[in-house]
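As structure tokens, one chain now follows by itself in the form predicted alone.
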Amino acid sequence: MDLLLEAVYRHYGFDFRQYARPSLRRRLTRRLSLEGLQTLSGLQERLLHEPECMERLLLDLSINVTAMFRDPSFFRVFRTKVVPLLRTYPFIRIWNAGCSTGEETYSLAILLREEGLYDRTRIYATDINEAVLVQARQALFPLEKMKEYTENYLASGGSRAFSEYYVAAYEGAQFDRSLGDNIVFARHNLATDRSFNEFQVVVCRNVMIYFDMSLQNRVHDLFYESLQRLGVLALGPKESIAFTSHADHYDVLDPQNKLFRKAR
């Protein structure tokens, strides 16, 4: 396996290294099944080989379990506690960091349009996978996944009807473009790349959980550089900034929702 994510990131440049070994395994050991190998040293030949293969094997190991308003108590606390702040900048910059297919940054923008914030922010959704990025930005998802995204959506305090914002169209459902409108889908690697800009919010959420703690550490200092003082940093509820290097530099926003502002 060592010898496997060392040629993936000298040959390719993307950089799985210090992945939790667990989720790598079982992820390693399904694309083996599905390429019809029976070892890792086959796989990574078929790897060097093959881009086609890296580009199947990079849609293994990207994260893309998401959904619009996952964990609508996130959202309904971003309301009343972040966008409060938010309404003090003349500008708002958001990160949107590891944003898989679009979900969460398009659940993000419906929020701020709601908040009346949306025209003056830019929400930079960054993920690993140009193929999860090329989807994103066509702000079109199932139609089967409506219902279970209104009842999310109403449940974050949404204040509208959640199918204004969206038709029926191509066998799914097409998001309003108008809501890409300030949105910027780039290619970034936690692991390897750094910060590109200053932010007021970070939100990478469900995303450290699948990092040994020598890559959560790395995450967490490009987080740290990338928030302006008084910024605000977003993780998912089984992720926390406690034993890192920056514990003392945040204030707990809320401890539920795991929103942190740093204060430092």
Contents of the next structure:
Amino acid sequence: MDLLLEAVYRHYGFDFRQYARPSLRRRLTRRLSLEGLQTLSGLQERLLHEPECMERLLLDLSINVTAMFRDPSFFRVFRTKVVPLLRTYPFIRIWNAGCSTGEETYSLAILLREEGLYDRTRIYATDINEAVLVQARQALFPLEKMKEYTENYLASGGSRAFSEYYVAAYEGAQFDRSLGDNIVFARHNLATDRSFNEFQVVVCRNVMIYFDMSLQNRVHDLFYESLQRLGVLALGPKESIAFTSHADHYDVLDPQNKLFRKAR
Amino acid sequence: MSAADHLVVVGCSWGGLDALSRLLAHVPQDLPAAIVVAQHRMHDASYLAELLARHTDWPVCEAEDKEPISVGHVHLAPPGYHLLIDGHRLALSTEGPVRHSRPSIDVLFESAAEAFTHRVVGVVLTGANSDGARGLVRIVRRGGRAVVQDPATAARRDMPEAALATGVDATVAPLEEIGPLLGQMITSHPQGERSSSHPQGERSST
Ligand SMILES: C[S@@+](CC[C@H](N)C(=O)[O-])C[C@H]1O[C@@H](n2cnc3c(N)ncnc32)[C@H](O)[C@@H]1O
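We have the form predicted alone; now please give the form predicted in complex with the partner chain.
Let us now look at the entire complex, which starts with that chain.
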């Protein structure tokens, strides 16, 4: 498997060498049988000679699932525990790393607008995948998701009518363009790129779960370096800082919703 | 907490809460292993850990990504995630459901076989589908052992029957006997083999 990942990296520049092995192994095995092949070296050969096969593998390996106000309790606690901290800053910078198609980013923007903080906030929303960023900039989400998102929004402590934020159009729910005014969507690879600013908040949920331990540690170095003192780090519901090299550098703001505060 | 040398992976579905409770109540307190459970359940059923903790002195926790696997602990797959074994750690994944299930018992068992080879016991309990059957075959093929709840004693017999229908070499037992059986299987395991192979790290190749 190492050989295959190395070859893919050399040939195409796609770097999966530090992705979590067991699930990588599963997905490679699945691709192997879908291609009607017997061995990983057979798959490697086809990958290198047929870019279409590489395309198929990329689809297998990229997980972009996301939702607006995903895990409503996270956004509820963000309102009650993080917003009061942010009120003390004249200017707020948030890094939303691994933002996928932008649902999480716009959810943050809506929350901050309702709390009266959005005008002095800038959200840097980054992802490795340019295709999801193109979608994110459009702020256009499937209409059939609006029922679920409305429920999430209300469960997260939202007090308006969620439909105030979008217009139903033929192509989907077009969100209020002004929500995007203070968002910068940009490409950034957590595995190789450097820190680019200092932030009060870093939100990186359900991204590092796909990385192996050493890459997780690298990304935690990056976040630690990018957070100002007393800055807040938000992870996905089943992700933990406890097993990383930075465990001692943060206080726990909320254990269930994975909010941590850089303390030292 | 110390890292586990031996792993017991348990899969259950319909009727699983009662079955797990009865199984855990009879596991020897000093079993030198960790127990990792994948149960199909509803999204909001996060109180499973609390309910099970009433039946064992071992700590029972929902797994977090990259958590070390510890002797004398019960680790549960959180609803909506696959739970995999990665070296001596647990790994979570939100990859799509496998044959309609997430967590998938097969996914857990196959990764356990990969990481712990002959130091795994796979246990298939009650359930109304066939998840776990393939995984159990993989465990045995890699030198591990298999235990299947006696279908006659299961709330739903489909899952144990599907596991047995593979022809896998498994010990069949009612719930109350599985704990003691694990004790025998794991303590009677040849000592020499233990040190010869450690859990394969995340860098291992296929
Ligand atoms: C499952 S989505 C999470 C979306 C959102 N944060 C959420 O929780 O709903 C994971 C995202 O991480 C991105 N990603 C994966 N590897 C990355 C890397 N090395 N650098 C930056 N983003 C990456 C993927 O492109 C994908 O959009």
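All figures in this text were calculated on a predicted structure; none of them were measured in a lab. Just so we're on the same page, rigid core means the largest C-alpha set that superposes within 1.5 Å between forms. Numbering follows the first chain given and starts at 1.
Once you line up the core between the two forms, the Cα of Tyr12 ends up 2 Å or more from where it was.
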